[in-house]
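We begin with a single chain expressed as structure tokens, specifically the form predicted on its own.
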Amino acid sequence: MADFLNSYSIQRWLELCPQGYLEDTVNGHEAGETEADLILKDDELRTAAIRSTVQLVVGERAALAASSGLVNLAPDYPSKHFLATQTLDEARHVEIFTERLYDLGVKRADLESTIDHFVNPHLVNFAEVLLEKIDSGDFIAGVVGQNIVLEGLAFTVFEMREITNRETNPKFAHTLAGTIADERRHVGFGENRIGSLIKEHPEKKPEVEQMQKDMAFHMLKTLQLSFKHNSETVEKEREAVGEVGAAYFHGIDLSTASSEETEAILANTILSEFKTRLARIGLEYQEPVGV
């Protein structure tokens, strides 16, 4: 219990985050960094960047609602303390990705209408499955959905996008690097805390596994629709950028891979990590049908 208290204390969070990898950053990136000119000067590429960033804002809004709701559901104070810090992490993520929308030219008065226009409907359904569990007071399902499924999805997506933006858009890559560090801690908490609770409440397994199955369905549908939109601008962006160095992600070079190849490796990586993390906490991955 002492290790748990120390690893997830507010003091530890202060040392790692505000006083650590986020120190001297502005909205998650270095002061003075701006979005890449190739995006800002091309309406098609800028629209694609707005569309993809909207999904990040919506996903992080769901994470903010989930983590804040879990604070009062937590059965012990170490968990409450960690989830309180996670709530602030998620609020920061919402803020920094919203700021990116403004940097991309979205007017503040048009924020909500822009989100409504571009949001992926499957992402909305994905979030609804999770938030229904939290609204019903189910702490175990809520942490699995939030800190294993949602955070696991975010971690892998952010990791891939950080790699692809290192050379072409350092400002966005730096923003993503900080969120990756946050998500890594969130996933670790989910694995460490929920494994013991699943052992104490084995009767919860079928219900939690069904939730995971439903969330996985909407996650895969989200990726399919996202890559359908992105495939239209991938080649144009590559032509605008010109020759860049290789950007390897789980064995493929993202700088030359097709949209289909990128979608496949991303989905396979997310699902593989889901299966591993679920097994660690005593759950069996449930394959969604109709995807």
Contents of the next structure:
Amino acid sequence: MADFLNSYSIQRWLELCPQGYLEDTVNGHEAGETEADLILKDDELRTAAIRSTVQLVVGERAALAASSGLVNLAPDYPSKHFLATQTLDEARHVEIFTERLYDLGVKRADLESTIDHFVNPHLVNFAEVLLEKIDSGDFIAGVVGQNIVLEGLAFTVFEMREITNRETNPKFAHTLAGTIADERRHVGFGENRIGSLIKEHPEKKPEVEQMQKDMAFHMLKTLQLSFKHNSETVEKEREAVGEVGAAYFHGIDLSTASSEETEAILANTILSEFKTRLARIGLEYQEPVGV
Amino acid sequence: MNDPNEQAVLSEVPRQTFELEECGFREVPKKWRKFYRHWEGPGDELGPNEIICPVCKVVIRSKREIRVGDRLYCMPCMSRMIVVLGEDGTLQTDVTY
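Alright, leaving the form predicted on its own aside, put up the form predicted in complex with its partner chain.
Following is the full complex, with the preceding chain placed first.
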């Protein structure tokens, strides 16, 4: 185990991340890049972009609180070191998505009120399930909730948004590409560290599986509400993406997919990934009820 | 390739080798970049020297043909894995914890 954890060192993080793919970036994108005119000049699209970016800020704030809490709960120093790097990654994500809100026209004085206005309440519930586990000192549940469930969700959402923004809004696509690269390490650590810990503590499985069930419930509610609020805007964004060509995500062309189809492919991809990841570490996916 | 004997025969055949070039993957230090590429989703056909990391979905590329029993390392997510034969006869990986 020690050998494996040595890969997640601070030195490796420095080489991969600040000295690697983030070198010469400004707030995660190339210097001089700006938000697409298409968004800035259309109030409906701009508001939709603010709404969706607020969810990213809230999700990343939860990830920041969770990963910093996990540093003190980790049972060994290599894990603490990795989680310290993850804490900085999450803080960076909060910062770059907050900067995007400013770029979209949110005034600094209005940041918190804007977040309160647009935040999806189900996303707050999702985060609360995770943070309760960390507050109670449960390292195993905390890492599963943070590095597998939350990061798994973020990984898929970022991946889809990066694809749809690649041609229409390169600045945001570049910002997302850096966060996706970070998420790869986070899910890798989650699976690798918990894969061995679950084997050592099989008695933790029912509790962790219940947490996953609760988080999956709130995640699906988050997506439902998000697409319900935005179905017309999603169609408008789809048209904009369609003008520059096909944008394939897991076999579906997002430039021609309806709002319902987009929600379905996103939810199915996230849940499928949950199931696969959980099975690999010895946990059984629990289907949420009432969604 | 589901037949173990077929696999045994294959293992006696010299492996194909490949010259690798960078494919735009910037998430690892420069000297390692040619060993990875982004996966473009279903429809993105893999070469005999390529396999998808099941953890982070990056395509891992080798200088030689990949075969059952090979041990691989994915630098972007730092997972270790062993190549196995999937139920559908394709090469897959088991992550080793």
